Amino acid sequence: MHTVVLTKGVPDFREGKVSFDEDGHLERGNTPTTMNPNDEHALRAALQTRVRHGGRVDVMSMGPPGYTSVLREAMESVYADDLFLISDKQFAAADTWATAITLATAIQHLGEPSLIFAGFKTADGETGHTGPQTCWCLDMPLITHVVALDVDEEAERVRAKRLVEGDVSEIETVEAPLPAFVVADPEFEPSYRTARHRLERKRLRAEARERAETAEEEVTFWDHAELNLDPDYVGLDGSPTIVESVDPIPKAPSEREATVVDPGDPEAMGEVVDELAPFAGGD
């Protein structure tokens, strides 16, 4: 079983991490990059597939060279075999369509994986388009909002439970032939039913932690020339999206008021406890 997981690096929007210029625009160069949170669910789905059915897992991302840290994080999560970073100035400012064309070409470069996993939209763009559009380019069956997954290797089919219209109150079971493209929902819950599965996961985890120490040295870089992609169809030139306006991201609080409390002052400490009690659910 050969699976591929798509990941993306996104700005770390945690308070105190985000940097803005004087016009309120995000300064990506001064804002740390982290893995898109929704991609973790895709990684869990891929790991479950590997533990149950064996084979290999490749993780792929598209972005600047600094995204190797994201791939390293993904390697530790899914115990990946190989890491691929699609990186080239020609890919800069790509919209979801140009990104999908690039990713689909890179996936085809790997051969024909049995399953491709993607997360449910990204924390920065939030369109949820890239996964389905990549699937369309690959001409594969697409299953979205997947919360549980099983593979019948003999029948070469994948069975999945998915949320209907993203509603947690309504779930349907669907099947598709392999190869297929799966978009994992945030409600996805991996299942390791047997002791053999749990032991295999433990073995893979130990192996991955050792390999992750040198993960950034093992990343394979591909540019447009290696993928035989015409620059006119990727990056900004290949993006049909026209952005009319952008709402500025609210600035993180630049300063807070601090109160110094003497831990030896019982009255002052009592006031601190009273302030914290509502958040702890106490009296």
Second form
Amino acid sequence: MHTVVLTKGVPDFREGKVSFDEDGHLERGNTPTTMNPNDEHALRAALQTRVRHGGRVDVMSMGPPGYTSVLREAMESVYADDLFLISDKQFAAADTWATAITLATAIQHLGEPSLIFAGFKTADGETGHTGPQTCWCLDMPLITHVVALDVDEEAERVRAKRLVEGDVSEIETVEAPLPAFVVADPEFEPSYRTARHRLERKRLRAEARERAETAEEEVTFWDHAELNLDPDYVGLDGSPTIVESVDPIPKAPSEREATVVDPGDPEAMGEVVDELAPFAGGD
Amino acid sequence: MSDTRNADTDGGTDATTGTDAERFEAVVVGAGPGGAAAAAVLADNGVETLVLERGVEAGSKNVSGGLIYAGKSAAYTADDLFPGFREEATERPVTRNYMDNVAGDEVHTIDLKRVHEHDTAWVDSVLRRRMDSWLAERVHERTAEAGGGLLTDVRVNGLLWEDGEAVGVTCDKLDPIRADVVIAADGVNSELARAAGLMDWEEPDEWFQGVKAVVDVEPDVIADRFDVAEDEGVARLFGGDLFDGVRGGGFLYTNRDSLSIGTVFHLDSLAEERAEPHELLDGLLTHPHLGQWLPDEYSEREYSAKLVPDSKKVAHGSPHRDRMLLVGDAAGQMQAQGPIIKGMNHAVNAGGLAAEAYVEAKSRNAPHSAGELYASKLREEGVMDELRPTRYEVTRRLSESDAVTNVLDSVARSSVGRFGLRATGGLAARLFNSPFVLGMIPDTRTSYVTVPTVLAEELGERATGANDADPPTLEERIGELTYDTDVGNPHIELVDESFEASGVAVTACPVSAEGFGGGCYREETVRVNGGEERVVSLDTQPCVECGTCAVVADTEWTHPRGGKGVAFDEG
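Can I get the form predicted in complex with the partner chain as well, since the one above is the form predicted on its own?
Let's see the whole complex now, leading with the same chain.
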């Protein structure tokens, strides 16, 4: 079973990590990159598939050379085999459509994977388009909002439980022939109910720990020439989306003026009491 | 092997039929020294073996006083089974062993060299987290080669039954597992031994309870205070009037860069005296005699506790049922040889013998006879006679009565007795060093308290050193422990909350105390129908899973799920 997981590097939005310029624009250069949190669910779904059915998991990302650290994260968390970074200045500023064309071409370049996993929207763009658009380019069945899945290798089918309308109160079971494209929902829960599966996961972890040490050196880079892509159809030039303007995030209202009062100063404390007295009376 | 590929459903399978159960040739439950030894011998014989350990890491659920012995005559020892064991997994070789008899500030020391070295190839101090996790790595490598492996974080919660026969195990969060042989090395509160009806140790007099503090000490301070080199260590045992008349004693062992200091008492005596284990430990830690060994700045790494079976009363002569064999604490294999306690060596030996028995039984095409073969190996190898000496059975009938104890105590304390002990001080030392005598010492106040006290009063010297140790309060000790549960809050059920039925749990529980509300148990007075009633209530978090409350109170509790509950960093 050959599976591919798509992952993206996003600015690390955790407190204290994000850097904005004076106009409120994100300073990407000063903000560290981390793996899109929603991709972790896709990675876990891929790992579960590999543990149960064997084969390999490759992880692919599109972005600048610095994204190798994101790929390394993927190797450490789900013990991925080969790491691919689609990286070329020609791909810069791509919208979801141009990204989907690029990723679909790269996946075809890999051969014929049985399952492709993507996460549910990215933490920066939040469109949720790239996965389904890539799937459309590949002309595969698409299952979104997947919370559990199993593969019937003999019948070459994947069976999944998915949220209907993204609602946890309604779950349906669907089937699709392989190869198929799966978008994992944040509610995805991997299940390892046999000892052999757990042993296999432990074996993969031990193996990957060693590989992860040199993961960033082992990443395979592909540019537009390698993928035989016309620069007119990728990157900014191939992106039909036009951004009209970006609204800066409004700043939090400035703090009210405060006066420091020494609790040991009876006069100052008296003034505080006078200020508060009307409220105590219910006025 | 059954096809498990599509069995990975959330619902699991019916544990009572085992139709979809996974299968391994051998399942070992528990990755302590007994389980590790069994798994290593099985794997080395090509048996596909799965080892299941409840802790988040092997050793995280385990506590020991801290000495592992290797018997000269034992069939299996840890270093034979695991090359590099002593260099990498243990703390220090213990080359000296003393018994300090204490009466007030008077101390009379006896060298236990002879009994310490009797039938002993070596003795090392150990801390269980480090030792067990080291063993687990080796066990995983070896069992993986034979087609199995070791999994942590998995709680085996019972036996898989088929037509009235135990044919495997059931687990939390895992489908049932069938096996040709199950080695249950799941410790002193073995759920499997109970499920199979092999464990019925309900009385407090069948147990000891130990509490321990691991005290931080730099290696050069240990070298200086104990006059030992890097590859030497010391064991000291303490008896006498230090412990308010509770039957038992204390110990101090040197580790690489810490000291294990603790106490072990008969649980029935702790309960009768309503003694607080942590206060008795503090009594030892702050005694002037200990000042000479403690560092200038007293700092505890960990406070822990454990129940210890008294093998003389509960070691199972035939510890098996169907295809399950018990080893180690689960089989009551913990020997109290006078003041010296040996458990891990018996667990290793029994684990090896259980595995050997299965391999032999299988080669005779009769795997079902493994249990019988194991029991006969325990007898033939002399393990049973060490655990349950026949001479003890004779002496206990004569001596373990209050009337006889009172007479013996009076004699020992009388001027005649004192004269005798003075005149035969050397004889006392010889008796303490005789494995034969220690094997029949009655479990009475006389041997634990009276004789050591009188020896110290008559022959002792005053401890002159100062002891500035300021041990943490119970509250501080509990605060340092990790306890994480998802089995309910509280995780223990008090079947009878009346003070008469469960009051002892307040004091005997190592993390509760009278007048302390932050522990597991507390005493409360409640108004009922105009009157007042003393009841026992439960607080929620602190618990060291020692099982004391299950013995001394009317309580029901189960082990937390895999990876949950208490996690010891030292052990």
